[in-house]
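Only one chain comes next, encoded as structure tokens, the form predicted alone.
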Amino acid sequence: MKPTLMKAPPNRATWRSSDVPTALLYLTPALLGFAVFYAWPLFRGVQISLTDWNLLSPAEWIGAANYQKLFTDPLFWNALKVTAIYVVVNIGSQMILGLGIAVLMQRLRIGTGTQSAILLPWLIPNVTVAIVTLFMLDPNVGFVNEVLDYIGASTHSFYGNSDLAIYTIALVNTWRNMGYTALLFYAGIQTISPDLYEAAALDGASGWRSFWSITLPMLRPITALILVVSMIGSFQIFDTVSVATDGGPGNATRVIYFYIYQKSFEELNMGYGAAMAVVLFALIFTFSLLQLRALRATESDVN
């Protein structure tokens, strides 16, 4: 008696024709507006960059004398150096805290109420944020340089100081940003199973070697995002720097950012502008994709 020969079930998630329209009727709203909102202004954006044009006239084709520009403006190097510095300080800084918070988050399972209140200075606009910081920092009757006189400490121009100006926009948007990181990074801390901490507490590991051989490897999904949209978020800074120190003292604080608007909308000068914004949006690409190469994004592991 010959054996008779299962089918092997069907693979649902090989595509049919019959798929395609609906999933295009989907992806059509997503499509639409990545089309009008990203892929249409980056294209005019470089469009415009290889011109030059003050808004008043017709724009004037100039091919890639802009980008030329770039490579003997002093300013921009500057501008690109102190981007540069905010975007390590502020990353470094609210990584480390926000994952200590969500570590301390983890270890005494705090309530709603107080995960709430620690997402809350996120809330907060940036423009608010630094109004409120320019009071508090004031050399003269600033509440931080009346507590360092108190305590014998001397007191500093915190935003008018050319050595200490961008180190303090950076940390007062780490206070603004850490406590949504520290919940992105509990939120990864969540999903670790307890088996693996109770395993390791078996073999007699202690804490800080079960969060440097679990934690930290199991979180790096989480890390590559958090580390992506940081950078991102990091490289756009304006409002703070426009509140705050109008791109001073001198140049120590003109971000790329603050340095684009000037050029575009205060001199007119929209091609240049254009041009840098190109530059910055390839920086900023390049940089994502080697930071999510690097850390293997998609991957987690436990050692």
Given for the second form:
Amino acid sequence: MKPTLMKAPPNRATWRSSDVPTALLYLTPALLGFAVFYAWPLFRGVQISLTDWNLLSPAEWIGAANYQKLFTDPLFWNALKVTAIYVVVNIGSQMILGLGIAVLMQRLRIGTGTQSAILLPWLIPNVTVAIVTLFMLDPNVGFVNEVLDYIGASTHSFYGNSDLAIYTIALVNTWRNMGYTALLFYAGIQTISPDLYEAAALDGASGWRSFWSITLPMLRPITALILVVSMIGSFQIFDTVSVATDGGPGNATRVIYFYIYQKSFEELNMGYGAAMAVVLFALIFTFSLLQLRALRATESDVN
Amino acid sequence: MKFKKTAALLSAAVLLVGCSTGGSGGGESGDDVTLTYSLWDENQLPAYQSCTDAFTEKTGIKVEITQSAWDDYWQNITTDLVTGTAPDVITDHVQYYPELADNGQLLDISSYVEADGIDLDQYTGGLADLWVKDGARYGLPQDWDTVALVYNVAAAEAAGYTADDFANLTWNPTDGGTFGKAIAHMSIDKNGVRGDEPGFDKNNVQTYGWTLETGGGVVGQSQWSWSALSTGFEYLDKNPFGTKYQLDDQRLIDTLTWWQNQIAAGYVVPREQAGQLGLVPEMEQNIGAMVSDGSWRITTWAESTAQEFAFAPLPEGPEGRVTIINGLAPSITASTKHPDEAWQLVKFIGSTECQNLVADTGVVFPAITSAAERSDEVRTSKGIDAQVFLDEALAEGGTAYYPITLHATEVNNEAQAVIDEIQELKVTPAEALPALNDRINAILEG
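Return the structure block for the form predicted together with the partner chain; the form predicted alone was the one displayed.
Next comes the full complex, and the chain you just saw is listed first.
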């Protein structure tokens, strides 16, 4: 990774021109896909956000009015706040639990059967998870509350109480995703040379110490990757909310994607929905860049 | 449930990429016309199937019915309208038709109505007037619904109430009247202490006197509308198509404050316990003993095997007994290729012939009064006494209309969040309703 290695060979121009057609040929499917599925929808999204389009009547250009409205809309800011709580709780718990499971998987040298079992929840669609937990956590007939009641603990309406609902959704999705996160961490741990642990053990380091001083720093690149990927996914929380709470009670679980959906497809305010989507895009983009920067994603601590 | 929501979202998202061609299927003009007709209530599907069968026999025009549940219905209609594949005739609701009409998606049928000399006075409760916007008519009433009390017969007997007691309940927002006493008395805690007895433990209630149905938006049609309306409160400055909501009205504030006090006292199923499973399980599991509900759910209550339920008229408020009367109507979509045939179908649905067929199934009150009475006889023959809904509909001055405005979905979403918070005891109606009213009126101003 030294800059000198990046210097182009002197005869670069000649091989380049002969390779261009072939390179383009190989790149075409990807470029086409990018143009059709990413660039064009993004362009259209921005375009729609500058109109008052309501799906049913022709759109009219209204300039930045949707963006102005957005800054004074308390529900938009509420949606961002609720989404932020969700992301922090979901990503935080998912990273910690995932890493814990990965370390255990390595320590206990468990078999493929158990490893697959840990991954199992990740194979269930979000919607199914939401429906199943909706019944399991129901205040009247739910299994979880039956158990809580039986052991004498107080019962709760996990999805129906506005103080608990967003945390419930975040943790339910943590349960679903943590196996996958663990697997990624586990793969990362496999790349750490056993020599390091051996050396540390010879120096008298405890297991705890080598976790903090070897495992964690060495996992920095994989951590950055997991963080960025799952944060983007986490921001997009929609299905659990749609199935389990419909954004309620009150505004307690009206996350940004659900709010955009309601504005666009229930209230037929496409222009406003698009404006929020554009702002969300800008936000996620910035966050991802900052994260990659902050975690210096390409290098681990112990180089 | 809501899986189809996601599907609708996906299909609508495709539109963002910019394809909007196509046209509705169906045959060419002439004898071989097939109309498409959509509705959401699966309980009513057999009724309207027999109706359209009779229509086909009479006119030779075939009808294809599509049914999708309420949760998906309107998004499907919207998507279909945008892609040009909408049904020729849709079952319409007053919450949605103004928006569709305003965007030029519905056909004005007033000239047809005039040419064919349809008697608009034959429909119960003046409901035909609700389907006129800016002088254009978008539907002929097919049915109506009112709200009445539903109670658990065993719980009522145990509390010492007879059917007569329930028929004469009174209510006011100050002390709750005999109705307020009834829901307190019918609440029982885990030790068997009743809500109006000393030592009632409101944190450990076995059965609540009143059941909470979540939702209802700005209207609270089946939930609380009757209590607010019985104080003389009116939703809008003018209905239909008023320009301002009046949610800052002291009478509404008093009404919802009274309800909030009942929740706090442990006489109403708490908002969070009402859960997402809906009203019917709450009543069937005897979590709540009494509730107000719309006539569209008569069969559910009457045919319940879990409990025995009976119907009673709404309590009489300071300004009398008032129920919302509302109804559905078939509308013709503007994109139809067969407007004349579609009108034939709408006309038939609005006729005595079809409405008598609907009456014979007993699932709903048809719009024409004679057919509604006939449906009541059908229910009586099945041992179901739901006469109170009909009595309320015909009572002089005892009905009010559902508030009809543009942007109704947006208004309802805004209001629902506040109603939730009131029911959760997080805000008081006195502070929340005026603020909500300002926001809603800003939406109506556009």
